[in-house]
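Just one chain follows, in the form predicted on its own, and it is written as structure tokens.
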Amino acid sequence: MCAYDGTNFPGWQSQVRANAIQDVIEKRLAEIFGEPVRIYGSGRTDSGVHAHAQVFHFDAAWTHGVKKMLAAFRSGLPPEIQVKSVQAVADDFHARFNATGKRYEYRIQLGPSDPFERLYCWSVFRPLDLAAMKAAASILRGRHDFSAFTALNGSEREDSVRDLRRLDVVKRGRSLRIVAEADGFLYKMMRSLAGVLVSVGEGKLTPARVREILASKERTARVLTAPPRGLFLTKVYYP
């Protein structure tokens, strides 16, 4: 499992420029193992976008322990990533697969933000009606169609059905975070389900209307992506 500061980086996939976290991390593999080695990822995070517990597994022969191979990661990595822990698994487990789950925070700051987390929050300066985001929160959970809800368009997804088993607006003075889990994520899924509920906290959207868009299962101007500095992968769930 490990932890990064997306800011610098172009997101979790690897990329034609090498510089994504998967490329950096597989890049320290291969100095440890002497030959490539391929990460798999319980998911992408889009570009700018951090992580507190992403997961990922590679397959290679190792006879040195866990915590050597901890030490290893943690010798070579730029300080923006971070391998948290290390263990061994069955030869069947897919880090990405195998997921049952994942949480993600969205973190906002009401008013200016401090100069030392400013990257990591979106700064709203609107007075935000709590309890009509989370009569709009309400809606949203449960099982539907998040066709609404994803960046992308019909011909590149199979399935936009998730469970949303939880949404909740938690407010702690200035600082507002919004703390979804389910069954999995669409594309920019959970960015444009934040800034939905900005939205109806500004008074743009009403729940009614949140509720219709998400009938309609068709992406409109009116769903707005919240900024990637402000989500951050808290869990991913496994059996």
Contents of the next structure:
There are 2 protein chains.
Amino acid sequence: MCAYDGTNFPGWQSQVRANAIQDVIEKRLAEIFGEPVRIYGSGRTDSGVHAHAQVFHFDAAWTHGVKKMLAAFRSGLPPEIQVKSVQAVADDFHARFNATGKRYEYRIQLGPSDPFERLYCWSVFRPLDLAAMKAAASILRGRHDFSAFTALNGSEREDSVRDLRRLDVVKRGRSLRIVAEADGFLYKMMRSLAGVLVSVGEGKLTPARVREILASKERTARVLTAPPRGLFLTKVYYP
Amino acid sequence: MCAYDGTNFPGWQSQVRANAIQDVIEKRLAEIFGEPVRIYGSGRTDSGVHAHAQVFHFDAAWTHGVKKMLAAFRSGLPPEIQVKSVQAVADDFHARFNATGKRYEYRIQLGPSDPFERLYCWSVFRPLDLAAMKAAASILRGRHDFSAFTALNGSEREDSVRDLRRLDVVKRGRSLRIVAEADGFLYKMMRSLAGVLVSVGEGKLTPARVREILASKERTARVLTAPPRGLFLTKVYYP
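Switching conditions: you have the form predicted on its own, so give me the form predicted in complex with a further copy of the same chain.
So here's everything in the complex, that chain up top.
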């Protein structure tokens, strides 16, 4: 399990230019094992998106225990990436296919932007109507076709039905968090949900309009994609 | 009064390449006033050092009140720099010459480094002996010639006596803060104090050795300069 600050990376998934988070971890593993080791993440995160708890697995012959594996990671990764724990798993474990759900958090800062939070939240200066945001969230919660909340067009999509088990708007002081949990998330779904909830908070959309957008199953320009810097993958669930 | 994340800046003080924090604020003021406006900070901060509360003053004809001045700053500065408050002062107020003291905080993170703290603390993996650090701090506290804790050599220095009114080592969970307050700080003094206290915590120096270094009034290689990213200017005092 690992955490990363995605600010300086083009995302999780391996890139042609070999500078994605996956590439950096694989490079370290190649140093440790003396041969290429492929890792499999629970899913991609976009360029600039962060993780507190991304899960990945790999197959390799290692006889020195998990503690030494963890130490080997710690000594050789850049400060943006931290392997937090290592555990041995069954041969047939797959970080992506065995995942039963994920939790994301989207962080918003209200009022003037704080220099020390600038990389880790979306700063929204205008006051937000929290009650309206919560009303919209309760409409979005549940099992729906979330086609209107993904960035892919119809031809690229497979099944777009997801069970959004949790969608909470939590305010503490000047910090607002949108916490979502689902069996899976479509491409840019979490940032689209955050964008729409902020639009509702600003009065640009009503909860009733959100209900129509959801039912339309069509992505429109009314659905804003919130910037990546506020998004954190916070948990991957396994049986 | 302003806060800034110093990570991407060559320090507070105006530079030939005009990209210091002072330069950026002056550029914004030139846009607001339509003419060059010089600002005067309470003191410099080095490249990479942060501030929660740097104070600067400037002379300009502004008739729209402090609230509009603040708004004008807010709309035109990069996210790393935040003007937190503006107030009208007496004609003879000088941010540097009127300052009676400053407070700095140096932040250390114990154990494995956290990706989201990487720009704002010094990560120290080895366990630190807190009692020894506190003993060394009590030796350094008070009115002394701090020549051994500055980076300048003798010929460049004026008076090196400073009244270190406070030097506390505060631990909370994995976060360790060194808080210092003095009538003034010599060049790199705070980072040298932090470096020495960490050396004591690691057992590389004893408190008795720190007493000798202080008395010697000579900078030696035993005095480590802690990295700038952990340092924050947190308060400037005025009468």
